[in-house]
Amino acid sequence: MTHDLTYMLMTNANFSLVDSFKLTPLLTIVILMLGAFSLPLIKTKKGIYVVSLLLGSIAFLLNVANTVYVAMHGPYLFDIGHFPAPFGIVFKIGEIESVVSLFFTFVMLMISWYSYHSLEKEIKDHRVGLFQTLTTLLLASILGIVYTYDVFNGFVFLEVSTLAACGLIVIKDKEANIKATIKYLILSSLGSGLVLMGIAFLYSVSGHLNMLYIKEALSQNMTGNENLILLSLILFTIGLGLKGAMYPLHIWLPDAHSSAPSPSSAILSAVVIKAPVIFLIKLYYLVFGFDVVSHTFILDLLLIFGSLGMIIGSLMAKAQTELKRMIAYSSVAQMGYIFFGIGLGNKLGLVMAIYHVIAHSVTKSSLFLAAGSFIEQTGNKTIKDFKGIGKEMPITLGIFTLSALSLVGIPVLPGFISKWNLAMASIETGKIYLLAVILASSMLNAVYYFPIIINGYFGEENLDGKIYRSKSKPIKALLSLIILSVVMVGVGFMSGVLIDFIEKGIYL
């Protein structure tokens, strides 16, 4: 891949130096993979935990200039090595995939600044180095997702976060991360295979594996062919909705999500289960193209098993007793709420399901983190146990308040703005009936956030023996998880920006 940039150099000579920001998505990802497998070299904590925050740190300034080279010049297609398309591959960058991938590389990158001061606790000090190459490896495959124009390409990228994200689950290697593994790895495995017979199945009847020369292929080869290619749309759409954890195919997240550690938590919310949706929009918009896709029943089903998500992950999360396994089968709902928005089938319905991405990937960190605090100073794992913490560590369930409110969709956060805009294109649409959808699942949402913060800050039985502050963490220990929440909020607050450079950009 070096030597692939370096070809690039030589060969665009005449680039300008507006130009050259081309280059930054693939140095980002060069930068991050040389990194993680550079980490394992280094010997000390202390020179690992350095090295990664700058690694993270290089990234997501690489990626805020890309996104402002974006806004100020328009998206942009880039050939990677010596063959143009159809051969070579090509990274296709705009607006999207810019402004993704510039928050997933934020999220990380606050992530491993968390990990700095926890990540010690909950694994064995020989597997720190472990676990941030596993990080840095996974930011630079989920970026290729994220920035690929080529199906095979995103497979491979898609394949790469997979086996990364089994890293992070397993390191703490207890009996439940093992099994955790084995299930995730067991039914992402299947869903890589139903991937992979889906690209098959589209190149025989294209012949390429670039996105714009497949759609332009089954344009012209689309009589004939049409079981086929609705039979490939069904395999993406049962494959990367198992990675993306999408209702009823969640299986393996709530098991994966509450028994790995904390930082691992929040990485496979906010990122992993992100990247195999994003992947599927593009195969839904750049490859089969909005009519063939809406000439089918693929988002009738999609919109379906989105509503079963919000509701029935809510209703999981309440039966919970367990903190982490109740913020991951919020997950499965929040997901939902992606998968809805898709599932509309219109524009506005699209650009909210990108948007809810971007916020549920800075909340659900969040709150992850917020938790992990909890069961670290504590050793409680169980909600009821966590009453009056609010006296003992009020910063940080005011973190995890912050968070909570916004899944639960209180005006100007993130949850309810993309809440209300769903709830706008789904009347845009004329299906009325699903606004009791969005307003079951906000409800369910308080049912089960509510009594945690209420109970960890009110009722004397509750705050009775608990000591001022006696279980925080020190400020410099929570800061990443307090820049989080500030830019969870500016999302909200800043969302008009936001959703409209998403929708310059969107596919339809």
Contents of the next structure:
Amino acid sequence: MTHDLTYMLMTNANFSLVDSFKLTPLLTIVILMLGAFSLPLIKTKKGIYVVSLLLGSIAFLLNVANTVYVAMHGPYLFDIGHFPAPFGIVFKIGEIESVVSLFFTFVMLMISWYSYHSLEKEIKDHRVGLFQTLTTLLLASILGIVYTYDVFNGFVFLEVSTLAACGLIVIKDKEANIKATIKYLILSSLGSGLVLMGIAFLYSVSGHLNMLYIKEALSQNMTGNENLILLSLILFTIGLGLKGAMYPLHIWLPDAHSSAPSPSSAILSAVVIKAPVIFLIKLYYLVFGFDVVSHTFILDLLLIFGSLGMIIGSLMAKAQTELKRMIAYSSVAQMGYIFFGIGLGNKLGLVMAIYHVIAHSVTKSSLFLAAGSFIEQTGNKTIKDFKGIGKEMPITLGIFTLSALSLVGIPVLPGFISKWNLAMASIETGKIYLLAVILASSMLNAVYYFPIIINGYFGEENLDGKIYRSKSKPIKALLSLIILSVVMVGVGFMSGVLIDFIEKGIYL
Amino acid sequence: MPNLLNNYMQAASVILFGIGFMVLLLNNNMIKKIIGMNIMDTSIFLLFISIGFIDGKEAPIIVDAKVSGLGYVNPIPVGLMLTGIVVAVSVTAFMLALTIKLYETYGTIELDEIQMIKGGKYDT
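Structure of the form predicted in complex with its partner chain, please, following the form predicted on its own?
To see the whole picture, the full complex is given below, headed by that same chain.
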């Protein structure tokens, strides 16, 4: 790192201190990767948390600095190891990359903080260090996927994130976890096989791995290779759709998300399934380009799968009896919104897809953590056992309510902003009938979230015999959750600024 | 048909990919699933390396600063596949570890039999 810095100082005459901000993405990943492997060496629980929260905070602060730099100076490319572009790996940091990674690091930091007060109730004591190693490693690989401008580099980071995520599920060591992890790992390795095959076809046409160079080579070698390009496009869509829980390929998700410890579920739902989608968007618009993608049926396919996910995911959620399983199916529905936004194929749709990535990651993580603390404090899992929980745990249910309202689409909250703008985007494309899908999905969301909230707070027979705040967690255990929900409301309030910022860096 | 014969490497690797994919997806035995995954990955390595290979060219190793007049085989696919092999090996190792765990818990590695068993040794 110091070598990098001195190299820049010596070779670049116009070097200024401001330019050193370009090192922050690489620095974040390097610090997290190195830090991750030092965590298992620490023996005390407190030490592990101090180091991991420190790492998380450093990553977060570096990302804040990076976002500010991008906001002031615009997007930039960073050559890793100072090899020029076609040979070396390049990071591309634009508005989208910086803001998405900022929120991912923030969510991970909050989940890590929350797990200090709850994790050892779900997993064995000696595994806490391993858990923090895995989350730190996961964050590093996720940031790598978000930043990368090189398809093969993206694939490697994707594999690291998959293995780390599998570790986060199986860390609980119950039979359901082993089964869920095997299901996830098998489908995930199918997905990564397809992605690697797609890269092979792409390389055979273009002879490059850098996204920019592939795009140039593709536009020159278009004639005669249309089928090969279409094939690799389909391989990428299915492979990353498997990892990103696109509707008919989501079958691994409910088992994995419901059986994992609550902080893991929050991480899986908030961050892990989002990264493949970001990679998919990058592949569509930075590698193939809008002209190629819009001339194929891929976007229509995404639109159909997204719509199906929005409806059927919600219907499946309604049918569940376990709380965490219900929230997991709700994630399938919410991923449907993101694929729907990409599938619309216009600028607003894509902007909203990326906005929804951020909105859903803050909302669903607080929802999962709130649900986790219900389960932890009461020992129950099924929805009908949580009647009257509002009297016993008023603050936690309040946070749950706020997040649920956001997913249902109550104005000002982030879920509403993305639904409203997705509706606008579908009107823009002239597909008015899609409004019915958005509306139906919102209704269904209300149908399965409201009974929990209503039975939790109201009803004479529900509250009978419950003691006010008897099961409440201490406020310091809930602080991270409260901050998370405040930021969630902030994402809704500041949606104008955020959407403008994303729009500036949009690939279209 | 002549196209297929000229590109026999690519054709073979796609066929192998199909075999591996189906074994991974449809077989119930965990070990066979892992073998299927390895066949699938190996077929991709074959495809990648066959793209970069040119018949009659030398390996890209420069000896005594003399550049060969024949030209070299593209080294990048080989380098990439080295990384790919590392990834495949680590996924395989993880899957095998999980298979051991599965056997300890359920006493079998046939996934269809496991579906039948309601509660294992460590019932949740």
